[in-house]
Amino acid sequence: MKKVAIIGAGISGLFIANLFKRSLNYQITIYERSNLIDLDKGYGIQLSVNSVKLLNEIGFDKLQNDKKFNPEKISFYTTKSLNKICELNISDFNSEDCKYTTLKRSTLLNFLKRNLEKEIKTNYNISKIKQQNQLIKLSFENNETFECDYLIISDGVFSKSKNLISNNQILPKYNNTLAIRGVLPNSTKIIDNKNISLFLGPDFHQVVYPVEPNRDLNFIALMKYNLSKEEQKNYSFFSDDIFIQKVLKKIPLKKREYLDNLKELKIFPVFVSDNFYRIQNNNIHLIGDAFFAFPPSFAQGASQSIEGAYELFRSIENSKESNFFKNRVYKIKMVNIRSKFNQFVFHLSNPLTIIFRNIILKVLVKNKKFLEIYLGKIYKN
């Protein structure tokens, strides 16, 4: 029996631990290092039918309707009148058993953790990662110590095991992005509660979704905002009363009363990859962030942690963990282009600029062999 560790117990790390306990050929542990599994209070996520249909492999479609939601479309709408531009059907690229889905983060990880109480150890602080032939050798800093035979490295953007096997060579960056996180109430009047809202802004855009049945919607926006490098380091900054308001005010919409309504209201910096780090042992790998991060403007950082995971798990199973690199580079750059020209888009602050924009959007979404070739190659494994 093979020893399997994971180390971060976030998405991509529980799902590949459900893959592993399915079969009778690994143990698997899990190392979390804070002292519980950060549920990120009622946060939403989007799963496009990529990673829906992978999640089903391991019950994902037994979870009860009430805490899921499959929109149809997405509406795009200018800021500062709100009016519509136009809409995608993204319901086109669903099946009878996988469709395009929303939920809280905490849904998802609640699912995924339900049957890895006892694999999952948390307080585990990784300090030292040393290779001994086939074996790796695990220290913690609460000095005890682990030997395992595959080590799956799923600690998030920041990740202390990667920098601790690449002596700090790749490192994210900030993008120039803030995060505005938030939940609004379901009775919010001037938002589709049935789909996913985009709305484009000069150097902002912000997406609203349901993540449950006639519940509260998830609030997600993305603003251009340059911090110093000492700001970028300093998280109790981004708490601050005085700051959130001036960010708050940033926001370019010409209706702004909802924005008092939004509850939970957490901004963060955007940290994203700048290259792919390739580890030389066949037998220790990343997965998620820890892999690559790319900006969140194409809604796949869940989807791609989840499949991502998939492929690793496979490609361990049939021993041919030497592909998974080159074959998860080859998807991720795909993503990672349409995340940054999304931005970019979304982002437009020219007024000629926008018309064309708005225009060419009108077309691209009626376009079906536009539609397959953007979304098509991304959505489907």
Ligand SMILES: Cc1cc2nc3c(=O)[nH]c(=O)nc-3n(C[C@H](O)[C@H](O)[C@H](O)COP(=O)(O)OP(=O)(O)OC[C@H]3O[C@@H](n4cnc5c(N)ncnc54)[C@H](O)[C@@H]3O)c2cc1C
Second form
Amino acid sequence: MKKVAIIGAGISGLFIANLFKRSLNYQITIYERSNLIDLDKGYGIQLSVNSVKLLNEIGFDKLQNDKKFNPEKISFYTTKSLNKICELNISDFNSEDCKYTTLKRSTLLNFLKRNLEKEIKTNYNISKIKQQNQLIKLSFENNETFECDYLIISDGVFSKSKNLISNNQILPKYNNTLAIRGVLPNSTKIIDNKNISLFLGPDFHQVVYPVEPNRDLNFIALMKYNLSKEEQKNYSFFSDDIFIQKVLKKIPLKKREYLDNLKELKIFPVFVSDNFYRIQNNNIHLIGDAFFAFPPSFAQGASQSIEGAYELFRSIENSKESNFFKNRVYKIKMVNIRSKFNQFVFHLSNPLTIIFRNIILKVLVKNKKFLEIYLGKIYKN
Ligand SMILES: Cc1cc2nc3c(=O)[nH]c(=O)nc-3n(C[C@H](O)[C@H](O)[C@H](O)COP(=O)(O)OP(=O)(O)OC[C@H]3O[C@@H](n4cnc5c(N)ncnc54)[C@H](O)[C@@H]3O)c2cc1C
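Right, the form predicted on its own is done; let's see the coordinates for the form predicted in complex with the named molecule.
Below, the chain from earlier opens the complete complex, with every other chain and molecule after it.
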């Protein structure tokens, strides 16, 4: 039986743990730094059909229907005037069993960890990774050590494990945007509460969607914002009330009343990857945001984390010369380009280019060929 250590109990680590657990060939242990898995209670996440298909293999289709939502459309609006530009039928990519899904992040994490209570060890912060021939020796800050045959690194965008192995060569960079998250009551008037509403620019976009039928709505906005190096590192800065009010005032809205209804408001800087890092050991692998984190404007982070975890598990199972790294880099590059492009287009600020963008958007959301290339290619696996 091979020993597998997984660092980080986020979406990617927990999903790959579920896959390993189905086989009798592996003994898995998941090491999580925090004492409680951060369930970020009310916040939402979007899952496209590529990840829903893979999650269904471990029983996601059996999750109660009142715990998830299947929006049919993405409606595009201008942020300032709240005028509708056009809508995109996201359900065109659905099949009978795999539907574009929105849900609470906590629901997804609870689902992923439901059979892993024994395997998850909390309060384990990695401090050293030593590679000795085929064995990998891990040391933690609580002075415990552990030996394993495979090491899966899934400790997120600031991956300490990746830093330890690469000697801090590959660090994430600030994306020049702040994320503003919150929860809106379902009764909020301006919004179509049965679909995903996407409000565009300037230098800003916000997305509002239901995460459960007839319940509160998830609010997530990205705002262009310059921060000094010191500010980027100072997390208390982002919970300072003066700073929060300053950021909220910058939201380019005419009708701002609904912002008063925002609950569980949280502001944080968005960090993204700049580079890939290939580990020179066939038994140590990166997945999820530790592999590569892109701007959240294509809502693919979690879906790609799930897809990557699945591909890695398959390549370990098949244990032949694997193309895991090469194939993943290829797919991630496609997603990264689209994520950056979305952010650029959503945040346009020149009135003329905005008019032009809106005209093109109206055409493209109805163009099947374009949608197949832009979205279909990503949603296939
Ligand atoms: C604002 C925003 C909105 C987003 N919206 C979406 C969306 O709608 N759809 C979507 O698909 N994606 C979205 N994403 C991206 C998505 O959240 C991430 O891509 C995804 O959570 C990555 O999962 P992960 O498991 O790789 O990392 P994480 O979820 O970050 O999990 C990492 C885990 O590792 C643990 N850990 C960290 N350091 C250590 C350590 N030293 N030792 C042990 N454990 C450690 C952490 O505590 C955590 O539990 C969004 C991202 C942002 C920033």
